[in-house]
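Presented as structure tokens, the chain that follows is alone, the form predicted alone.
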Amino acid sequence: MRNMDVHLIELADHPDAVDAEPFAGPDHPIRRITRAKAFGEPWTEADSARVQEVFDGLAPEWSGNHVEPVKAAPISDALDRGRVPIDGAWLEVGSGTGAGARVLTPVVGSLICSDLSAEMLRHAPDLAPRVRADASKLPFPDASFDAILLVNMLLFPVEIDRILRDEGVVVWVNTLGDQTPIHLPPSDVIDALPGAWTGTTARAGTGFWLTARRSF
């Protein structure tokens, strides 16, 4: 274990951690979009429509290619070592075709899956309630959840902060590490969330996880 700075602790790699094959390096166009939206660039109706169209088209392929154990490994390791509220109320934002739900449903207190893409939700297994929603304006009351999981997902920090309970945890996962197209490193997630946060991170499978909590 080592302190990356006063706000972020890096744990030892999981024994099964491996480097991802080169896929989407720092010049990938979605990187700029991911960072820009996390740090306040407006999310427009055109953005929403474009992303929905792309992921609706990807849904059939996604349901077969994005559920293998090596990609689920960071989620499982976060549950094991990230000091998360296992028995609490969970929300997965950008739940896709159910890779996260397959890991969470057997162990957490309750789970709701949300995604912008209707086709992604249609291809997901019936393991938890599924809600079609734009992550920039989620249809949930303030302080609704003890934990929020985001796997390879755009970050809308103000909205995540709004629906998370005071002692809640944000679980951020990039399943291909820094080769993930929709990628933010742990330090950027901590910086983007409103107010002061602390985090713990580690590598597992081909990716990494971060658990982030408010600092009081």
Ligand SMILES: C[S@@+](CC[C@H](N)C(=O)[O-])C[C@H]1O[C@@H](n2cnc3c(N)ncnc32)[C@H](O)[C@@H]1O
Contents of the next structure:
Amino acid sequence: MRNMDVHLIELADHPDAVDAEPFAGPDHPIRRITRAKAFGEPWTEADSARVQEVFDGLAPEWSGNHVEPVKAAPISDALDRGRVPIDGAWLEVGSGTGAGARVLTPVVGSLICSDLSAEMLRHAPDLAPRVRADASKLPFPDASFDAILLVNMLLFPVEIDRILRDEGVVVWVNTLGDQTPIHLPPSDVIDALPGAWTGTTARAGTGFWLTARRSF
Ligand SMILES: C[S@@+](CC[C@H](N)C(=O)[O-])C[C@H]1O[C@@H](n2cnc3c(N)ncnc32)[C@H](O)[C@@H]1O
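Having seen the form predicted alone, the form predicted in complex with the named molecule:
Following is the full complex, with the preceding chain placed first.
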């Protein structure tokens, strides 16, 4: 274990950690959008409509191709080593076709899955309540959840901060590490969230996870 800085602790790689094949480098257009939205560029109706159209179209193929063990590895490792409130109330944002729900459902206290794309939700297994919602304005009261999981999902820091309880944990996973199209490194997630946060991160499978909690 080593302290990357006072806000982020990097644990040893999980024994199964490997580098992802080159896929989406720093110039990938989705990488630019991910960073811009996380750091305050407004999310517009046009953004929302375009993303829905894209993922509605991808849903039938996604449900077959994106549930492999390599995707589960960093999620499972975050649950094992990330000091998460396992018995608490969990929300997955951008839950897609259920890669996260398959790992979470057997072990967490409760789970709600949410996604913008009706087709992604329709192709997800019936493991938890599925709520169609835009992550930029989620239909949940303030401080509703003990933990919020985002797997290869855009970060809307203000909404995440709003619906997370004071002692809650954000679990950020990129299943292809820095080759993930929707990618932010752990330090940027910490920086983008409002206020002061501390994180723990590690590599597992082809990806990495971050668990972030508010600093008091
Ligand atoms: C790259 S996919 C990842 C899906 C799933 N987490 C997985 O790993 O298989 C991104 C998901 O985020 C959803 N998404 C993108 N923007 C969103 C938004 N503003 N609100 C809610 N969901 C959104 C998409 O519909 C899609 O299902």
